[in-house]
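Here's a solo chain for you in C-alpha cells, the form predicted on its own.
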Amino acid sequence: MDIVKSLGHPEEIMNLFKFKMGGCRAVMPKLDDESMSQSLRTCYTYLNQTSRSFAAVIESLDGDLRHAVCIFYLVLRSLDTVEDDMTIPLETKVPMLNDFHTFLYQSDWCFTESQEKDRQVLEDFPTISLEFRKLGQQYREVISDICHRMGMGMAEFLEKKVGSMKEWDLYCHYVAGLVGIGLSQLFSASQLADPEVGQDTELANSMGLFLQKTNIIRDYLEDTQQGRAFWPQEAWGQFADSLEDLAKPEKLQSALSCLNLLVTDALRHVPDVLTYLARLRNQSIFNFCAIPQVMALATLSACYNNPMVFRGVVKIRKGQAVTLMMNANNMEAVRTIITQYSGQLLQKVSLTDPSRAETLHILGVIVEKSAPLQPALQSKSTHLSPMYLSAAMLLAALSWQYLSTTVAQAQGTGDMQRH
C-alpha cells in the first residue's frame, strides 16, 4: 500500500526499498541493549510503544544523552497522559499535574486509574522514576525543572480556554516549547552541543512551538470529537460561532480561511528553526532535531487549504516520510527541503484567502533564510548552483505576488475611502 501511494514519486519508491533493506541504519543505528539493566530495557520498550517515530531518533543519539532523552520523553509522556485523560476529574488532575515533578523522587508512586492508551507509563512509573534517579545530576535537574513548569502550565489551561493568539503561544510553550528548551539544555549538558544551544531559550521554544502547532492544526477533527479545543478563539471566532461549526459542509470556505491563518502563524517559527539547526555540530543531535521539523513542514504543506483537515486525517505518505528521514542529515539538505515545501505552499495560496499577504510575506522570509550562501564569483565561468537559482526564482515569485497583493489591498482601501 505504501508503494501504491508513492507511485507518482519514484524517489520515494526507491527510498522505501532502501529503508526496508536496512538503509534506515545509516540515519538511525540499531540500539545495543545488551549492557542495559532490565529496568532501562523496559523503558525503551515503553518508548517504542508510545512513539515509534520518536523512539527511532532517540535511540540514535550518542552516549549517555540517549538515556537522558529517553527518560525525559517518558516522564513528559506520563505527564501528558494525565492531561489527556478526560476521565480523571479536575479535582484529582490539577494537583497531580502541579505535583508531578515530585513523583520522580517517590520510588513507589504510580497511577492505575487512567483509561488512556499510554496508561502503562503511569501504571509502571516506578520503573521510569528509578532510571531517572540513576541519571547524572546535570540531567536530573533539567528534567525535574521542565516537568514542574510544564505540569503547572497544563493545570492552568485545564481551567481556561485557549482564547487569544498569545494564549495559543503560551499553551504551546507549556506543552512543547518547554520540551525544546529542556532538550536543548540536555544537549549542552552532555557537552555534545555548544553552551549557547541550551542558553538560547527563544530559539529552543520556537522549535517546540512549530511542532506543536502543526499537531494541533492537523488534529482538529480528532480533538473536537473528543471534546478538546486547542485552536485559539481569536482565530476561529472570525469565521464561525463555535469551533465545531468549522466541520460543517456549509462552513467549508470559512474553515479553510481559519486553517490557512493558523498555518501561516505556525510558519513564522521556521526562520528560528533554521538558525537553531545551523548551530548543531553533533550528527546524531542534528538528525534528532532536523527530521521532526522537516516532517512538520511537510505536514503543514499537506494541511494548507485542505478540506480533509475537517473530514478526516491528513498524513504525509510513508515514502515521503522515509525520504525526509534519509535526506535531512545536513544543513544544505534541510535548506533544500524547506525551499521545496515553501514552493508547494506558494502554489496553494488562493488569490482570495484573507491571510494571503501574511502567508506570502512569511514564505518570502523563509525562502530568503533557506537560500544557501553563494560564494563570490571567481571567474566568468563560475556557475550558480541549481539550489541557489531555485531559491532566487522562488523568492522573486513571492516578492511579485506579495507586492501585487499589497497594491491590490491599497487600491481597495482607496476605493472605499472615495465612496
Ligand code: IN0
Given for the second form:
Amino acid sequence: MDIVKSLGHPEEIMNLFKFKMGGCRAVMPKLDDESMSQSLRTCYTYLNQTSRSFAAVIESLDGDLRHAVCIFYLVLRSLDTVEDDMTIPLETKVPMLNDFHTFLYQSDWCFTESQEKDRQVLEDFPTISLEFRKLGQQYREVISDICHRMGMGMAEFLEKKVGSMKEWDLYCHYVAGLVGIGLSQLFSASQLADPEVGQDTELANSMGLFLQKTNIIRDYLEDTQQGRAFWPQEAWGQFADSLEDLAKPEKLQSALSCLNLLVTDALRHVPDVLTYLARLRNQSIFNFCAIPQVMALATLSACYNNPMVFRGVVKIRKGQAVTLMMNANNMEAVRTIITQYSGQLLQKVSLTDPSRAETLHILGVIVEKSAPLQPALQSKSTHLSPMYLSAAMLLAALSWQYLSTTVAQAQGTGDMQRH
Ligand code: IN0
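Can I get the form predicted in complex with this ligand as well, since the one above is the form predicted on its own?
Starting with the chain above, the whole complex follows.
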C-alpha cells in the first residue's frame, strides 16, 4: 500500500526498499541493550510503544544523552497523558499537574485510574522515576525544572481557552517550547553541543513551537470532535462564529482562509529552526532534531489550503517520511528540503487568500535563508548548481508576486480582506 501511494515518486519507492533492507540502521544504529538494567529496558519498551520511528532516533543518540532523552520523553508523555485525560476531574487534575515534578522523587507514585491509550506510563511510573533518579544531576535538574514549568502551564490552560495569537504562542511554549529548551540544556549538559545551544532559549522555543503548531493545525478535526479547542479564537473569529463551524461544507472558503493564516503563522518559526540546526555539531543530535522539523514542514505543506484538514486526516506518505528521514542528516540537505517545500507551498498560494501577502513574504524570507546566494563565496567558475538556480528562480517569482500584490493593494484593487 505504501508503495502504491508513492507510485508517482520513484525515489520514494527506492527509499522504502532501502529502509526496509536495513538502510534505517545507517541513520539509526541499533541499541546495545546487553548492559542495561531490566527497568531501563522496560523504559525503552514503553518508548517504542508510544512512537516507533521516533524511538529509533532517540536510541541512536550518543553516550549517556540517549538515556536522559528517553527518560525525559517518557516523563513528558506521562504529564501529557494526565493533561489529555478528560475523565480526571479538574480538582484532581490541577494539583496533579502542579505537583508532577515532585513525583519524580517519590519512588512509589503512580496513577492507575487513567483511561488514556498511553496509561501504562502512569501505571508503571515507578519504573520511569527509578531510572530518572539514576541519571546524572545535570540531567535531573533540567528534567525536573521543565516538568515543573510545564505542569503549571498546562494547569493554567485547563481553565482558559486559547484566545489571542499571543496566547497560542504561550500555550505552545508550555507544551512544546519548554521541551525544546529542556532538550537543548540536556545537549549542552552532555557536552555534545556548545553551551550556546542550551543558553539560547528563544531558538529552542521556536523548534518546539514549529512542531506543536503543525500538530494543532493538522489535528483540527480529531481535536474538535473530542471537545478540545487549540486553534486560537483570534484566528477563527475572523471567519466563523464557532471553531466547529469551520467543518461545515458551506464554510469551506472561510475554513481554508483560517487554515492558511495559521500555516503562515507557523512558518514564521522556520528561520529560527535553520539557525538552531546550523549550530549543532554532533551527528546524532543533528538527526534527532532535523528529522521532526522537516517532517513538520512536509505536513504543513500537505495541510496548506487542503479541505481534507476539515474532513479527515492529512498524513504524509510513508515513502515521503522515509525519504526525509534518510536525507535530513546535514545542513545542506535540510536547506534543499526546505527550499523544495517552500516552492511547493508557493505554488498553492491562491490569488484570493486573505493571508497571501504575509505567506509570500515569509516564504521569501525562508528561501533566502535556506539557500543563501553568496557570490563572494562562490567559486570563480561560471557554473551555478541547480540548487542555487532553482532558489534564485523561486526568489524572483516570490518577489514578483509580492510586488504585484503590494501594488494591487496600493491601488485599492487587491482582493485581500484583512489588515
Ligand atoms: C519531541 C520532539 C522533538 C524532537 C527533537 C528536537 C526537538 C526540539 C524542540 C522540541 C521538540 C523536539 O519531537 C517529537 C516527534 C514525534 O514524536 N513524532 C511522532 C510523529 C507525530 O506526528 O507525533 C512520531 O511518532 O515520530 C514530538 O513531536 N514531540 C516531542 C516530545 C518529546 C521530546 Cl523529548 C521531543 C512532541 C512535541 C509536543 C512537539 C514537543
